[in-house]
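Take a look at this one chain, the form predicted on its own, written out in C-alpha cells.
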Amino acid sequence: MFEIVDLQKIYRMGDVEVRALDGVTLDIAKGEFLGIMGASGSGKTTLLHMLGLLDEPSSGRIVIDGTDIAKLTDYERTMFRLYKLGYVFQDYALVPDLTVMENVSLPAMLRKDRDDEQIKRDSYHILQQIGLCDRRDHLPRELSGGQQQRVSIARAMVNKPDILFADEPCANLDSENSKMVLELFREINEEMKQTIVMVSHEDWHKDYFNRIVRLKDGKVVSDGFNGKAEKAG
C-alpha cells in the first residue's frame, strides 16, 4: 500500500539546517495498525504529515497504491486526500455550530459521487458503528472530550478512506477516555480491516498497535510487530 523511500525533510532557520526527517524508508501494508512512536522532536508528526499529503518532503519518494505522490498536481493531491485518506487530530477540529451529524457529513458533502440521501445514510451508519447515534443532534460543546474525539473519528471514516491517519488523538484526553478511543481504533482496524497510521508518545499505547516504528532524530531506530521491535538497518 505504502512505499516510502529515503524520505527527507529539512527546515532552514537562517543559517541553521534542521533535519526533521533524515532518510526514512518504510513499507506499510494494507490492514496494518501502525504506531509511529518516539520522543518529542523525533520526527513523528512530520512523517505523518508527509504520508498524509499535508506537507511535502524535501526529497525522497512516497508511493501509495501505485501512485507516485510527487507526480500529482495540487488539485490531484487535494482529490487524493478527499477520496483516499482520513484524518483524526488531537484537538478534534469539530465545527462548534454544527451538530454531530452535520460534522460527520462534511467530508462526504465535498465529494461529487454521493447525493444527500447517501450522505445521510453513510453518516448515520458510521455513527451507529461508533455508538453515538443518540448524540447525532447535539452540538460538540454538549459532548465530553472522549465523545468529541469519537465524532472526529466518525468524520474521518465517513468517506471510507483507504488509510486513516491519527496524530496524537489521545493527547487531550484522560486515561479512561484515551483507552476508549484506542479500543475504538483497534475495533475499526480489526472489524473493518481499516489501515491506520497513528502517532503517539505514550508508551502504554503500544499495546494497541500491531506494528511499531520508533523514530529518533528523524531516523527509524526500530521497526517490528506485536511490540517486538527489531533494530532498523
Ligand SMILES: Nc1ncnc2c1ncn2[C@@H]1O[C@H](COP(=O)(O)OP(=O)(O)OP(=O)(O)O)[C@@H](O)[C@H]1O
Given for the second form:
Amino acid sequence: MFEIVDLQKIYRMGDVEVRALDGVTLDIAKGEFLGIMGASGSGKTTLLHMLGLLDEPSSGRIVIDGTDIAKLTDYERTMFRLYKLGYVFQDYALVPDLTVMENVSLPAMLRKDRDDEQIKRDSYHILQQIGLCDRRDHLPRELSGGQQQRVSIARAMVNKPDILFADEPCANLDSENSKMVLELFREINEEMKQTIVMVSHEDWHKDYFNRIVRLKDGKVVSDGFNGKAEKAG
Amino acid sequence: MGKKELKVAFLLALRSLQRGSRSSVVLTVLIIAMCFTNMVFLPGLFNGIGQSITTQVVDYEVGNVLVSPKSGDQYVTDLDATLDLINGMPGVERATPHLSKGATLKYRQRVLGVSVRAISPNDEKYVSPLYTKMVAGSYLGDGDTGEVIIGKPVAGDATIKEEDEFQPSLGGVRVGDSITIEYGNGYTKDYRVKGIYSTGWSSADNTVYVTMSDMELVEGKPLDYADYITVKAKPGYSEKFIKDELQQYGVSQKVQTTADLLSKVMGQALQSFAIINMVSLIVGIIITTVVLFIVITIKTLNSRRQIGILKAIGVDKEVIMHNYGFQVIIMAVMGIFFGVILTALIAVYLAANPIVTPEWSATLYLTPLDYITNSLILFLASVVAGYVPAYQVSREDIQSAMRA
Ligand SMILES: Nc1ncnc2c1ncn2[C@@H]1O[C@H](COP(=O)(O)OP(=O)(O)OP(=O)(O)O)[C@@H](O)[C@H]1O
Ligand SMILES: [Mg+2]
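Would you mind giving the form predicted in complex with the named molecule, to go alongside the form predicted on its own above?
Entire complex below, previous chain first.
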C-alpha cells in the first residue's frame, strides 16, 4: 500500500548540505508493525514526516494506494491526512483546553462522513479500549504522561486510519508506561490489523515490531522481519 | 468552509476562552468595553451639552421662532397689530414681546449694572418656563407696576462677603425688599422685589424682569414697539412651517427659526466638538485594534507547535484561522456589550445628576443609532485586528510550526 522510491531530503544551511535522507526505497504492506530505528540524527523523523505527508521530499516518489502524493494540492494533502493517516507524537501534543473526550473526537468531528452519534460512539469505544473511559471529562494536564500518550493514540485511532505513525512515543515515559503504550500498539496491530510505523531508538522496543528498518546517515542499512534478517543485519 | 469546520473552530475558540487564561480574557474584554465607552462618552456629552443649550435658548431667549426688526430698524414696530397677526396663525401657541433696557440697580451700598427686560407675564408663560423657576416669592402678573422679579445671582447672598463673591450681586436681596432702578434715560424708581428665580441659564439669571406696563412708565409713552417677538409653536408644528407662514402672511420683520440662529452660533462650537469626537473615536479604534492584535499574536505564538500538530492531524488551516477569529469575535461582542451597559449606566446617572456649570447643564445624549454605529465600527476593527495574526499563523508550514 505504501511505495517509497529513492527518497531524498537535503537541507541546505548556507554552504553546508545535510543529506537527511539519501535515497531511501521502501515498501510498506497492510498490517505491518514497522519499526524505524537508528542513531540520533540518522534521519528517522525526517523519513516519518515524508511518509506522513508532513514534509515534502527534495526528490523521489511516494505512492499510497496508487496515489502519487506529489500531485496533491495542499488541501488534498490535509484531507488525506485527516481521512487516511493517524499520528502520535513524542510529547503527546493534546489540545490543553479540550477534555479527553473532546481531544479524541476532534479529528472525527471534521469528517464529512461522520454524524454526532457515530463520533460519540467511536470516541467512547476507543477510550474504553485504552482504558481511560472514566477520565473522559478530564483535561490533559490532569493526566499522567503515560495516560496522555494513550489518549493521543486514541485520537490517532478514532478515524480508523489506513496507517498510524508514531515518532518516539515512549521517549518521555518511564519503562513501565513505555511498556503499557507498546502493548497497546501491539494490541491495535494484532486485533485491529492496524498498520503502524513507529520510530524508536530504544533497542528493547524491537521485540514489539514485526519488521525493522535501520537507518544510518539517511540510508537504509538493514530491513528485515523480526527475529530473522534483522539479526543478520 | 463547511458547517462542520465552523463548528470545530467555534468549539476550539470557546474552550480556549473558557479554560485558557481567565484574566487575559477578562482584561481584554474590559479594554474593549473601555474603548467603547471612550468612543461614545465625549460625543454623547457634547450632544448633551448642545441639547441643553438649545433647550435653554428656546426657553429663555428666542422661543421657536424669533421675529426681530428688519435691517435698519431699531424696534419691531406696530407691536399690537403684529402680535395679533401672529397669534391668529395656525400652529402658533403664543407670541410675546421682549423689550430690554440697560439700567443700574441700587440696594443699600451695592450698585449693579444689569439689563431690565420687560415682558407680558401671562403670555410669557406659554413661551417660557420662567414662571416655574421661582425659588422665592411669586411670578409677575400682567398689571403689576412697581414690582420686579430678579435672578438669584443678582439677588446675591447676604452670608457671602462682597470680595468673596463669584460675580457681583446686590448682596442678599430678599422678597419684599425695595431696590432702586436707574434707567439709561435718567428715569429712576423704587421697586418691590416680588420674586426671585433661578433658571440655570446664565443670561436669564442675570436679568431683572418687569411688566410691559411698568416699562411704559419708564419710556413715558404707550409701548407699541419691542426689541423682538418670541413665538412658541404648538406641538406638532415645525419651526420651519411657522417661519414660512409668518413670512407668507405679511410679517414684514426679520423671521428666523432657532435652528437658523443656532447654526451660526453653534456651528463653530460643533465643529470643534466634531474634531474632539473624531480624535476620541480614532484613539478608541487604535487601542482596541492594537490590544487585540497583541493578544491574538501572543496566543498564536505560544501555540505555534500546537497549531502545527493540529494541522498535522488533518485540521484545515481555515479552521485554525477561524478558531482565533472566533475568539476575537466573542471577546469583542462581550466587550461591546459591557461598554453599552456601562455607558447606559453613566447616562442614567447623569440624567439624575447632570454636570452643571453656569452656562449649561449636561447629560449624556445617546441615540440607538450612536450605539449601533459605534458598536459596528469597534466590532469591525476587532475582527480585522484578530484575523490578521490568525491568518498569518494559519498559513505557516507544518515543519516550522512543529519545530517551534
Ligand atoms: N530543518 C532542518 N534543517 C536542517 N537540518 C535538519 C533539519 N531537520 C533535520 N535536519 C538534519 O537532518 C538529519 C536527520 O534528522 P532527524 O530529525 O530525521 O534525525 P532523527 O533520526 O529523528 O534523530 P533523533 O533520534 O535525535 O530524533 C540531522 O542531521 C538533522 O540535523
Ligand atoms: Mg527524531
